[in-house]
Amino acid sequence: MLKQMDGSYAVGEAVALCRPQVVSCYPITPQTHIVESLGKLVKSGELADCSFMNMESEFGAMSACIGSSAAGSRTYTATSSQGMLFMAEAVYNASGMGLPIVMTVGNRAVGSPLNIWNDHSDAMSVRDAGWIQLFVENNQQSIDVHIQAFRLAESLGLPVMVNMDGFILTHAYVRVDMPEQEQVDRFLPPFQPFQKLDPQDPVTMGALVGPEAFTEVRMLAHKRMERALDVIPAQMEAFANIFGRDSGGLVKKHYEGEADTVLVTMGSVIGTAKEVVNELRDQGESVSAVTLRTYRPFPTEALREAVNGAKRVVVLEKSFTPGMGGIVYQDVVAALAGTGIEVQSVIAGLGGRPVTRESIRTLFAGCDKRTGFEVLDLDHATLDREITRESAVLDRII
């Protein structure tokens, strides 16, 4: 059914179609509207047989998810930014215990300084936590990928994090095609946990593991993540057969054929990037674009295939590690090792700074002279002035 609605309420409605049995939440901008919409559906009875738990913190919200999922309930939550950091310990526990929790992250910068706008700092802060991390580029994908996320999580025994750009997607009113309940039921069967806490059949979960077995436990988690690389494309095809849409998957190559320069990115910025790539291709330039829809596990082979034949890959990302540079860039460099393809790093959109078509044109124009990582639209005058001021103070102290 076609509807005009904002991204948050669209995700809430899609999650409700998945028949969650427990929704545990704590509000934080920009994801609050998602759990708010689910709370309304539970209260009205439209989402039946579901416990809605408004917790005292994000740590409490994820801890409640762990308990409910371990007891065998289909479980969902959402968070953003500092909320993710506050639940970080429990985020690791959820994956370590193999619990198929689904969580939306309305991606937002992490402070200090306080900033409520979009970048991917929150998702990157837990990239090594053992969760499958999926990124969506528009609100239709936000709906579709959440439905796939429950089936993916429950078929692998791993938690799944669906990342959607805060405000850019969560607060954008667009037309979406909301699936019918019958379609979702055909795609997503009732949750059948392969292990759960049951007083009649007691097991131990989350126990202490010493040096004699800890490495093997971590490798077991790695092997589960590797299985996801086969399961994700298969589930994307199964989804397309029922819903008639291309959604999800490992990577998306937006133009067929080879190109000299390929832009690799994640999230909603691909929309603007495709417009610029179209313009440049019309002018005869050999450029293309690829989106990473799956970030963890990292789709190494799928990316190598998608950029095959390129002379240069430019990684455009909304994340940054001080003292090193681009985060996704490092993964792409490792994935393309031995191919001979040059990999460049470009940072943009931190703290919600718009990534404009002109910015991306600048990115492509600078490919022949870029060394190290580049930050698009950086105010060099302000930065240099502050560096000079700080240096003067520090020199006196030293």
Second form
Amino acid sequence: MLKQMDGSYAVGEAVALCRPQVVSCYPITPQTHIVESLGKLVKSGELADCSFMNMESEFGAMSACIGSSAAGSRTYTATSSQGMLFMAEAVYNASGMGLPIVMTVGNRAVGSPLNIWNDHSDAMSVRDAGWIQLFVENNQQSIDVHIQAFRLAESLGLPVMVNMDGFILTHAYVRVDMPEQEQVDRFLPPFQPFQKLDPQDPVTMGALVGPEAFTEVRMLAHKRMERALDVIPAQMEAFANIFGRDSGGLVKKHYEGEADTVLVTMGSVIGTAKEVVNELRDQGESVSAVTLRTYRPFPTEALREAVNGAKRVVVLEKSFTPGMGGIVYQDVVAALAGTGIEVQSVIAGLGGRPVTRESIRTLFAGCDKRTGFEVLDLDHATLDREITRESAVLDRII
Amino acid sequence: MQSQILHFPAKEAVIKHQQTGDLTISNRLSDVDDSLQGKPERANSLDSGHRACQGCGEALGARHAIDTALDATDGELVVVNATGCLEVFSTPYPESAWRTPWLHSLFGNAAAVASGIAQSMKVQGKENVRVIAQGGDGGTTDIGMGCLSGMFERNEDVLYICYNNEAYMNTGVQRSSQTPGAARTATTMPVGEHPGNSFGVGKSVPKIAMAHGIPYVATANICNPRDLEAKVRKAMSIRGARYIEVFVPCPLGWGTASCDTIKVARQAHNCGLTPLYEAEYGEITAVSKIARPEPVKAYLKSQRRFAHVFKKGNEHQLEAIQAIADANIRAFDLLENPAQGERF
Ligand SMILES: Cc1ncc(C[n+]2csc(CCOP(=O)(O)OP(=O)(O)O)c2C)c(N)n1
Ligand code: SF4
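For comparison with the form predicted on its own, kindly provide the form predicted together with the partner chain.
Next comes the full complex, this chain leading.
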């Protein structure tokens, strides 16, 4: 059904269509409306047979998800930014125990300085936690990918994080096609856990594992991740068969054929980027764009295929590691090792700084002379002034 | 991970452990023994072969408590464990000492994990399956306090049992918010002008639990397993958030002889340092009187963590501890015969 709605409420409705049994959460901007909408759906009875747990913290919220999922219920939560860091210990725990929890992340910067606006720092802070990490480009995808996320999580025994850009998507009021319950039921069977806490069949979960088996347990998680690389495209196809839409998947090649310069990004920035790429292509330039829709497991093969024939790949990302530079860039470098393709690193959109068409034009314009990583739209005057001021003090200490 | 999941043989109807306390007018001599201790159908929920120290009070407390809860729920029980000695000594992969569905997640989140399980069971229509969360005093009253308070405030259908051995034993005996004044721990060494832990710090979590107005709060002591049993049974007859704090000596951390665990626990009770009471909806409903009162001296003497208290110049520490015991005795009206108190 076509509807004009806020991105967060759309996610709430999509999650409700998946019939979660326990929703456990704690509010944080910009994720808040997602859990508010689910709270309302549960309270009104529209989402039946579901427990809505309003927890004392994100750490508690993810912990309750762990208990709920281990006891055999389909379980959902959502967070952002500081909330993600506050629950981080439990985030690792959930994947270590192979619990198919689905979590939405309304991506937001991590402070200090306190900043509520969008970038991908929160997702990156738990990059190595063993969760499948999906990124959506628009609000239709966020609906569709959530529906796929439950099936993916439950078929692999791994938790899945659906990343959607805070404000840009969570607060965007756009038209979406909300699936029918009957379609979702056809796509998503009831949750059948591999194992659960059951007095009729007692199991011990979360044992202490020493050096003699810990590596094997980690490798098991890796093997499941590798399996996901096959399962994700297969489920995307199954989804398309029922819903008539291509949504999700590993990587999205936005233009047919090969190009000299390929932009690689994640999330909603592709909306603006495509406008510029269209312009440049109209001017006869050999440029193209690819989005990583799955970030963990990293879709190495799919990316290599998507950028095949390129002279250079420019990774545009909303994440940054001080002391090194781009984070996704490093993954792309590793994935394209041996192909001879030059990989460039561009960082933009940190803490909500808009990535404009003009920004992306300068990105393409700088391709011939770029060395090291580049930060778009940087206020050099402020930066230089602060560096001078700091060095006056710091030099004394050295 | 699947590799972390262990399966067990069916339980056998064999009494493997029997514990009667140190007042050995033993249940073995009495015709009527209505406690679970001596019954063959006892579950032995925490089976032998685990790696606790000899005489571990926590192992003893957990076995009594979970056996009772299993009996009270007809085996329909799930247990969540915080990180700590009890968790580490009972489940070194690929072994598990637990004969009940059991899950360990983290140090500070047992109350929240248990809340999730209780809600999960409820939406599945399995309200007959009951949930216990358990942990040491560190996992419960320090790092787990936020989750615990949340569990109380939401009145989740969970019984939380804290095994209080008054320090972080699993990491090598560091101070917790339950460590008593003067006690030596690895972070409160008996050096300087005020040796051992400071006085006037710490908190009463049973009282904090009572302040949440939850249906049931109790304190227990492994020196009296029947009382512990009765309190666990009572707790399992109630729905909503419940809290039991069990006093459990730790031979390793306290410097006591392994064979003296029950004796030391009894001394703590007799001197008034660990008042035993029950509370419902924030009001105290029952207090166990002390039948054979003793000064704190004997209790402290049996533990190396208090050895410095008996050194010349530290008399004030001994007095301060006695004053705490006296205050408890007055506050909870612990003496059967108040005149007894005048002996010391
Ligand atoms: C977040 C976190 N911090 C610290 C630890 C290390 N740690 C594990 S158990 C423990 C102390 C346990 O003490 P307590 O809860 O009193 O239980 P006990 O071992 O005394 O039974 C500590 C500090 C941890 N596992 N996780
Ligand atoms: S250190 Fe103490 S609590 Fe830990 S196993 Fe030994 S006796 Fe038990």
